[in-house]
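A single chain, nothing else alongside it, follows as structure tokens in the form predicted alone.
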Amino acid sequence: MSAVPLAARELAIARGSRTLAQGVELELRRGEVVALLGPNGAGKSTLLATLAGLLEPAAGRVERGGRVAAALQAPALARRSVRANVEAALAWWGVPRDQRRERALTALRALRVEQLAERPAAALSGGEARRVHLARGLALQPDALLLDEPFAGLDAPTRAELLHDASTLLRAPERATLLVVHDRAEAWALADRVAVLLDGELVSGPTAELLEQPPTAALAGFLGFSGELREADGASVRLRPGHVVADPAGPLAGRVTHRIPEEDGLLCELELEDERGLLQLRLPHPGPAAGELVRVRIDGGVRIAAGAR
């Protein structure tokens, strides 16, 4: 049994005549969860479909060392019972008839929707349909499971509850899991590694390492390092709002150019003196007025060398 049931080698993906990414290298290992992030239109769903064999690669190859199952973004449940939906997937997968019922109920039980087994799928709420959709993928017991935004379209409490349950269910020693996620919080909650598809290139690494120490300015900007402190040698320190702290004795000063009210305070943008950059920080209400000078200190951030685009 291969330790790497799915891998991309020098892969290029395309949508129509447009190449979305090329030179993609990615290995999915058993026992590991990998989160795939990227801006809208970057090609995340196209990459997932290509890895699953639903689309042909534009170049390169996909190596499969086991069976691969994909659950696309829309649950697309048939007009039959919940259990029948899961059993239909098992039948297509080639599971013997006498095993399907127990496999289906076990997966539904794991997602805490076993009580819905005989309910018509059309009567499910959005959160329930998401759980059944995920149960259907888990019931197949594939070597590699690919999930396209499994938490999309859910309200915050329902999403948080499903994230909590998925954090243990998605990790299994015999399976590799790749999931396209909407934001960094989902990656933090679920993934051992993160892969970011940005400007046609895929960069991957351990979750904490990549999210906290992105190697390029473009990647840092996408990952929420919205502030920039320029240095004399051409390098820059990229900063999230949490890295900037208001301090009357702070070494840096900037004037407030934008104020964005938030639920728990105010997001302020500061233009630094001497044209050294722009910073963002969060302050309690009512916060400083536009044009007011605010002194700050830096606590964290990532230094990007000159030329690291």
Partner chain sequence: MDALFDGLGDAFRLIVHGDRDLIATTLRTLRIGVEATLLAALLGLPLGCLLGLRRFRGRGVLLTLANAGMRTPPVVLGLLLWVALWPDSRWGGGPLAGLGWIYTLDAVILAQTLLALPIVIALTAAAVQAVPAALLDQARAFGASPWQTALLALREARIGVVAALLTALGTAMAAVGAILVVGTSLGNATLATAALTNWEMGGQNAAAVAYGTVLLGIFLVLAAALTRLQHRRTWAAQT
Contents of the next structure:
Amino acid sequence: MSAVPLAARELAIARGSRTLAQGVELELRRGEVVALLGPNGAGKSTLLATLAGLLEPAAGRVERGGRVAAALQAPALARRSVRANVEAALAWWGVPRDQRRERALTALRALRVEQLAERPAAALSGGEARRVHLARGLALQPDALLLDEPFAGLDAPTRAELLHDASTLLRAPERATLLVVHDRAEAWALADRVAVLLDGELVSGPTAELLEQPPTAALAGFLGFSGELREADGASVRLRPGHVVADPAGPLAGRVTHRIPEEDGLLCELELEDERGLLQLRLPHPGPAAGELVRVRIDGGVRIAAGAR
Amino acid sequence: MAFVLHLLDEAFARIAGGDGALVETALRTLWFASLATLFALLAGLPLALWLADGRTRARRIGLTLANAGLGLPPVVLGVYLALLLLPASPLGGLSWDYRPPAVVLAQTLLALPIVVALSAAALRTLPPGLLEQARAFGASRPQRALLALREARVGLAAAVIATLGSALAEVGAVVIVGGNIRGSTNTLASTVLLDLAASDTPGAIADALVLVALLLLLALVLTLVQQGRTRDATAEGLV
Amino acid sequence: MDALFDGLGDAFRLIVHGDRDLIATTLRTLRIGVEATLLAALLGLPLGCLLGLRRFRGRGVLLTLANAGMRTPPVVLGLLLWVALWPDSRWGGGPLAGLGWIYTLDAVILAQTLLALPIVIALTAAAVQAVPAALLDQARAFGASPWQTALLALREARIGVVAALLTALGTAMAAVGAILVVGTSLGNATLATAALTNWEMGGQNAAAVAYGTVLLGIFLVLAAALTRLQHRRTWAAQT
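Can you now output the form predicted in complex with its partner chain? The one shown was the form predicted alone.
Entire complex below, previous chain first.
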């Protein structure tokens, strides 16, 4: 049994004649959960379909050290009962007939949808369909499980509930799991490692490291480091709103150019004096008026040297 | 094979020689089919416009009837129509039995469900909010009808062509109500039967070839119309 | 009015009393329709799945052919078969002369099968094509073989597939053009449709109307079944 059930080597992916990414290197090891992030249209679903063997690589190769199953983005359930849907997937996977029912029900129970087993799949709510879809993938017990946005299209409470359940279920010592996620909160909650597909390249690293210390300006921008402080040597410090603290004795000052009221406070955009850059910070309601001068200090952020992309 | 080649050879000679009866039959076939399609459009398009907005029970039933009518065996229509046209029957006063108007009437009745069902289907593919939006902007009923016909024009053209095609090739009802009288109510398709009965196989083949040529011409027109629509549509590959 | 009511009344009597010829002809019509549809299904379902689900070179051409085949004039198809089956002449016989099927029921079944086949292929292809690609991709992502994927598609599209078979059955029983060519002079062994076209208006009205009414009954049953299917399909699409 290989410790790496799925790996991409020098992989290029394409949809139609358009190459979406190349030079993709990725190893999925047993027991780990990897989150795949990227802007819309970057090719996350294409990468997943290529890793699953549904699309041919445009170049490079996909190495499989075990069986790979993919749960695609649409829950795509056939017009049959929930249990029949899970059992059909087990049949395709090659599970003997006499074991299918038990395995299907076990997986449905794990996702707390066992009571829906005999319902027609067409009658499920969005959240229920997502749970059944996930149960179907888990029931197969593949060596590598690929999940494309398993929480897409759910309202906030339903999503939070499923995220809560998934955080324990997705972790299994014998299985490698790759999931395309929609936002950083899902990556934080679920993944040991994060891979970001941006501008045709895949960058990966341990979750906390990559999300807190993105190596390039483009990655920092995508990962929510929206503020930029230009330094004298040409380097820049990229900052999330949480890295900027209002402080009357702070070394920097800027004028408020935008005010966006939010649940947790007022998100202010500051234009720093001396053209040092633009920052965002969150202040308690009601906060300063537009045009007001605010003094701040920096606490955190990531420094990107001059010349680094 | 010699048999087939010989027949084809004679049939082509007949067509190339511009056989008077053949030309006359072809023109009559086109005339009957065009008239029937025209009448069916006049009656069917308003009906389709009304049915396409299938939100009431009556409209849904109408649509169902039109769809079912697509499968009506022509001979059934022919036999009832012929009965109605008998001299002592309700429509006997018209004295249409075994005469061209009876053929056109039968063809029109057969064409009607095709026009209605296919036009309604084409109209139903319009974006859902389009007509409501026009209405919200104050468009009158005739203006909305015109907009709908304009937007669905490719589907409507397909409906017209399908109707013409089936009218050109129909044989069952034509033979029953028209009597398949040579020189008066025969069409290309029904002349195949006349020629075969008269042991004129090359003649039958010539009729069939001209009929197929007409249908291919229609198919070509339809393809051109449809390509005009899809020329700029891009096909994205699926996963 | 007399002719109409006499015709209808006598026809009704023939049907109620179970006229021997009428029953035999009806059964023969049904038998030929069912046999032709079964044969067409045997060939057409796999081909329809292949054309609807797989992408390969020449697929577009084959789909176009199937769609065009649905519009083949029955008379033309009949004439092609007649030429192919014709046993002998000064120039030899047709390519299929060896079968000895000219003017037999076998020829009739072959003709109706060939008419039904493109319907089964084209409508099955359209039905399985309408199955969401995501569903089939998902099956592949869970390791389904091409066979398993095709079965899933057929199962999901079952309403459309049954509708395709019913449409084929309707055509196999209603189309008369080909039968008139390859099955003439079958004498007593005729079909309801063919019998009607031989009817001379005025004479034997009762028998003609009885045949027409029986055919109408068959058509209504098929149309009702198709309508129910279509309603189930819209219902399924809504939930």
